[in-house]
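Take a look at this one chain, the form predicted alone, written out in structure tokens.
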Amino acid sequence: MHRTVTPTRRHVLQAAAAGVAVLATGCASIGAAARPRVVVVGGGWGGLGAVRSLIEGGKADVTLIEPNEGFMSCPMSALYIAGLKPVSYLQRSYQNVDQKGVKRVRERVLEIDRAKSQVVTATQRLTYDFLVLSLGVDYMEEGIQGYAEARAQLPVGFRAFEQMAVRQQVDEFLVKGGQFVISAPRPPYRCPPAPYERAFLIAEQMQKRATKGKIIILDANAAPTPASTTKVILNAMQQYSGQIEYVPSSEIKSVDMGKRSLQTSAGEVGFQHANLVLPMRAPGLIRQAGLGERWAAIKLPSFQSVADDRIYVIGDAQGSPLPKSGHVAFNAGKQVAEEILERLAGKTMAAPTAAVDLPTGICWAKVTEKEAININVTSSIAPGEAAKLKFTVDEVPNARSGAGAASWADGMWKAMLG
């Protein structure tokens, strides 16, 4: 018999924000003769968020399906792009997490069989009792007539390992200048402030190097997002004017690589390099999985799927007002993780009668390699009403949070990977 747990603070977070109250899942319900198994799809923040919660909580067999050998951070990566850190700044191995009992499967999950409970991969069918997907993002191609052709000489970059062809980008424009474009798509989309970051990063180089050229930064917003960083950020780009034009309003519509030129809302821009910041959505699993459109379809606080309450889905594939962030995925992960373990335990989640925390985030966005601008955000959901965000920002660029985002950079990857 399962008993009502009292709703305390760890409880209601877990619980589904219209006040309808998530129904156990017991351990009789999967069977005595075997420990049940959490399937986690998604070695990144967010999955490795939710994989170290689950293996010291003890009661479950847990699967991290995950296609690269080893780990990279977006997060920290405008370092590597300007050329200020290597790329094994970036890099991590699996081996710490694959020693505390992970197994980990280096494929790729072609389908999701919810009538089954399986995870399909190119060789194996693998059955869950919950399953954790944290996926990342897509890009929509199609938004930019002429980009699917243009792919290769246009790397996006905000997905692991896309890092390097930006780079070297970056590297061929410092040497030989030019007019070098950067874009921002309306959000939603992952870190909001990486594209002005990396254009500040990049005109610090040119200052240093006296790199002829200039940075175009294409927005398409009236203003940088999210807007609580708007002044922050125009204001940083002062120290820049000799090397960055900040366009406003000027969304892509084309792009045309022999005569390396973009036509935009705001006019044709012509170019010698690029990194197109395209408008994102979650991967097509979740399309294939019934679990949502551009966004996967979830409840908050608890991260459950709409369509399925044994899927949870975090990190930037999920559909919420929450920023997609790496600190915001490997929070939910771990707070996933947690009622993964308390409906093991057979304890039922009482529904939220007052407003309860969300997972919180910490974004830092460099504008120089010493100074970082801090953004903390906090937010909370009350019943049958919409998350409420809360934005605490620096008021200008310091040293203090730029050595504040190498400590937070460094503490982060042992807590996932140390």
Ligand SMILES: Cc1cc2nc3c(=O)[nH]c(=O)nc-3n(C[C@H](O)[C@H](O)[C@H](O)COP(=O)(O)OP(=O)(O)OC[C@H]3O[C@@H](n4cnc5c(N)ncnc54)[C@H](O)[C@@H]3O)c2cc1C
The other form holds:
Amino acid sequence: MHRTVTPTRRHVLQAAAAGVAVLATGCASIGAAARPRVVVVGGGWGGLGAVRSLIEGGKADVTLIEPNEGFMSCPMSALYIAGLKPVSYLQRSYQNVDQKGVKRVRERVLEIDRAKSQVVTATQRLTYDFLVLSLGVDYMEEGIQGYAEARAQLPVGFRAFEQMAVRQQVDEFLVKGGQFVISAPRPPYRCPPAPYERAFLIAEQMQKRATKGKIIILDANAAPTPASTTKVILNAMQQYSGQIEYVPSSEIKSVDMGKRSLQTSAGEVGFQHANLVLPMRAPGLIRQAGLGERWAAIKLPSFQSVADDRIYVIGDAQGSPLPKSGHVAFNAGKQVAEEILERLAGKTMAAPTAAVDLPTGICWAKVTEKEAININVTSSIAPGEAAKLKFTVDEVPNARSGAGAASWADGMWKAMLG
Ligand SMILES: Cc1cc2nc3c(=O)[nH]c(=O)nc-3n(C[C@H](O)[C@H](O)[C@H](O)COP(=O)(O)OP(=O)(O)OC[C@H]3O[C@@H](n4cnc5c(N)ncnc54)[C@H](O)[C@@H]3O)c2cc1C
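Please move on to the form predicted together with this ligand, as the form predicted alone is already shown.
Next comes the full complex, this chain leading.
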């Protein structure tokens, strides 16, 4: 359904008096510096959205800080984990981004010194006029007793480059069989349909390869979330009734790798292989910098930190009700870049006086190699109100969405890294 929500983000930015590059936030250093410095931390979905638009704007020196040498996608990773795609399908180089003129620092940010407007790595301190954080997620390992000691044997695979270890386990399971546990935590977590998608594609391979055994989905929730996806996911599960056992309301409390057993709120469950998708939170840098607790506290629609209006937190690390989706993260990156460019041009923010649209989300849950469920999320926020989200979900898995998922991913990877 078409929605008309006005004004857009651009309308709420108003020209300041003279267009001088000194910010209303009191960032006096910009006036003196040759070019303003924008630092983006995290070269994933959100960070790349910001970097690409900032560079196109041509008004600032843009530094991207990312420890990994290349990019690897979580969206579409179920295809790799189930053995349907090579790892190269998910991986891309930062070469094209480098060529556009970003300065890329291959390090991890260890600290944000807000008093000095600097980010600190093991070897340097980088000063920023604006800082964009798109750090992704961290796992709450302490929620499952015994997990930290067993971490190496229980890869989660919900962050880039962890998927290879999960694939190894799946390969072994498909040959040897046995009990393969996949868990779904309580929200909010990254891409809620993803644990079920992973189970579906592994179950499809079990059917094709006549693997003896079963996948047990231990769901901390009473049903798949969000509610708009519950019916279609549970219906899709029926085609794998010989392969998948679904156990709702079974939150994992502890793991014993010696006995290969899990204590859950629904009793003890044994396993040969386990892919425990842990509860999630923002990485520790957010807490170190005083930007939030479990998630970064931000203002919508701007994604500005509540604590510091020269810092924007986008992507999964921010704590708004928006879905933790790469599509949302990328579009939020573009939006905050546009706002930073406007502020660099001397414009100041005025609070919106009417409802404004928020970045849209698109998520895909593959059910078979060829079929998927499409989940679209549109959202808006009105002054003084909470964000309103509207989900549009396929009623049945279908080949059109299966093909749509592949072309969406190609398009997004190109926009980020092409
Ligand atoms: C299985 C699966 C399927 C998914 N499917 C979809 C889908 O269909 N559609 C969709 O829209 N989304 C999907 N998602 C969600 C999507 O992957 C995330 O929402 C997206 O990656 C969030 O972007 P981000 O920038 O916040 O984090 P990321 O993309 O994870 O990027 C964070 C980056 O920050 C870097 N970083 C972290 N800490 C530091 C530090 N201290 N210093 C420097 N760098 C740092 C990391 O190395 C990483 O590269 C899926 C996720 C999973 C796991």
